[in-house]
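Take a look at this single chain, the form predicted in complex with the partner chain, given in structure tokens.
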Amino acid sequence: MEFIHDIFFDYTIRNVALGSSILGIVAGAFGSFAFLRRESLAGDVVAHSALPGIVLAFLLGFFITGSSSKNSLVLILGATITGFLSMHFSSRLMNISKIKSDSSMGIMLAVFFGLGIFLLSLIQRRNIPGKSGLQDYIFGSASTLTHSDVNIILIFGALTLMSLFIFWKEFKLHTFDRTYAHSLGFNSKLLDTMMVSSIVIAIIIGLQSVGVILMVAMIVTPAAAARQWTNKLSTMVIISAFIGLVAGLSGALISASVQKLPTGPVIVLLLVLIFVISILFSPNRGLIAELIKNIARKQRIRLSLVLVDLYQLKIHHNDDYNVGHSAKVLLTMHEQKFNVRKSLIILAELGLVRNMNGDVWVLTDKGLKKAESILLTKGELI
């Protein structure tokens, strides 16, 4: 009960649980179009590459003002453009040489983010007043969130989901079919930026609390979780943002209440959990009722090999309906070991095929009318 009083009423829990619910939630929204336009590693790379931005704007600020407020504002500028430049960089890279994508994604995430490491050590090893709290934009610290990081963090995040709102369908176009978009008259260069800056925008807002490292995670893994469930567009993001929610809240919470436990790890790991619930439960897709379907697919096709092959031994034998065939002449059809006696058996049971005697089949007038429509489109199954 505590615990329930402090969420309310505790400065820092209240901050924590705010900023770390909106982050996810415009991550989980912003993740889904990130994941369809199969930019997930994209997001890794503008997440490390906030870092150096983040630094310099700390770096500048502190020499312009003489003293260092770590205005989050500030901070977020910084790492906007770094990240922004980055993703420029290795889309350019990819046009002007033969460097792959993700080559040459990696260069930027390494140069990029080596930078900020360099500069980040750089200041720790002098004398420069509120130093401290950079480090935690690696591996995140949620407890450090100050009410105005939330107020920034909140400003943003409306912002960007106002946007999705807004310009719902043309995103939703853009993302299904950039060139079909252009064609339409939609301004597809306009749209892109738009939507690569809120992709941006939604993974620097989270830099804070879950760190540069693990953000690729808050992108992609809520997405994929929400892909699991549904084939809607509208669907997967509301679902997506909503398992970010819930992961960011209560990993949030979690890491604040237990000692040294860093907050991005924890998300993190609650994320994960909800991805192999999903793509073993999900009743449509996931892995459990794939394994179903397969099996049942299989025997599917079986059924009707051993149909037509029926069908075709009775044309051959220019057969009357009377005369079947015996399961050990269907057997020698097919060298490969396949259950034909059982198929047999189902198939009977399906009313498409009787059993005269012993080992004799033959097939009934809806055995031969599916076969003949099997034969007829190419493997219509049963």
Partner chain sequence: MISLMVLLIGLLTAIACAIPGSYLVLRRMSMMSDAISHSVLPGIIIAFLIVLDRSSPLIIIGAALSGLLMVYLTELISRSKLVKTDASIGLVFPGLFSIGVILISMQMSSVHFHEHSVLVGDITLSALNNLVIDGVDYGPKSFYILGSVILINLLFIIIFFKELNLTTFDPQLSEVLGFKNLTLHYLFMTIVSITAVASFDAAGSILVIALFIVPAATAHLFTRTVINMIIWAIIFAIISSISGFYLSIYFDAAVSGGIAVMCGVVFLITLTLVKLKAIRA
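Moving from the form predicted in complex with the partner chain to the form predicted on its own:
We keep it simple here and write out only the one chain, dropping partners and molecules.
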């Protein structure tokens, strides 16, 4: 109840909680498209390339106005410009050389981030008023969010989400089949620019909260976690946005309750925790579900092998209905040893075999037909 009270009435906690929650929703929604388009590295490039834009925008504003105040809108504009420039140069580098996309983006990431660190270090050595706080964009400092910062995040986040709703069909088609979308008359370059722009904005608005280094986790991790739970894009986007919301809000509240605990890293750790839970326990793609399926598949194979072995022994020895075979005999028919008796007990529960006395087993009429069906189809299991 105290946390709920603080969200509404404590200025700092309210700004951090709202800013982180909105960021989580926007990053989660558009992160799904970046994840499916295999452009996760592009998000990393944009985030790191934003640093020189932030520093240059601060310097430009200082030299033009003489003011030492850091206008969030101006800094976001500078970060957006250098983010787009890094993607443009990466694309041009691929076109004029034989360098592949991942290598090209890696080069741009290193160049722009190195430039940003260099400019930041120069500023720190100079007597420039208002320079403190620029380094927070590297790792993020959500506690410094003001009401105007939250409004900027809200406005840009709402605009990007609005574009997602308006162009949902086009974005969806362009993500999964660009060639087909182009054949229907859609402008592929325009759609690509719109999607990249939305992803860039989603990244830029989160830099102050999470920082350039951790921002890529806000884009990739919710989408990767959501992908484990569904095969449908709309459901994936909703789950991813919800995961981003939960991690953003929870991270803000946890960092507020523990002294000197930064918000950005806490949000990322929560996202990683959700991702680990998803990759372990999701019903269709999770590791534990896959393990259970493999165990069940192996059991079906063993049951089928034992059933077919009983059938082959019956045919080979011209056994009549009341002559059976022991589990020890069946065990010698396979190089890979397993618990044949346990398999026979399960087959008996299924009504496919019956125990005559002791360790002697025979096929039932149902088991005989099933064994013949398995041999006939060459692969149909119990």
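Bear in mind the structure is a predicted one, so any value in this text is a computation, not a measurement. Residue numbers count along the first chain shown, from 1.
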- request: Kindly say which of 119, 305, 187, 289 is at the hinge when the rigid parts are compared between the two forms?
  value: 289
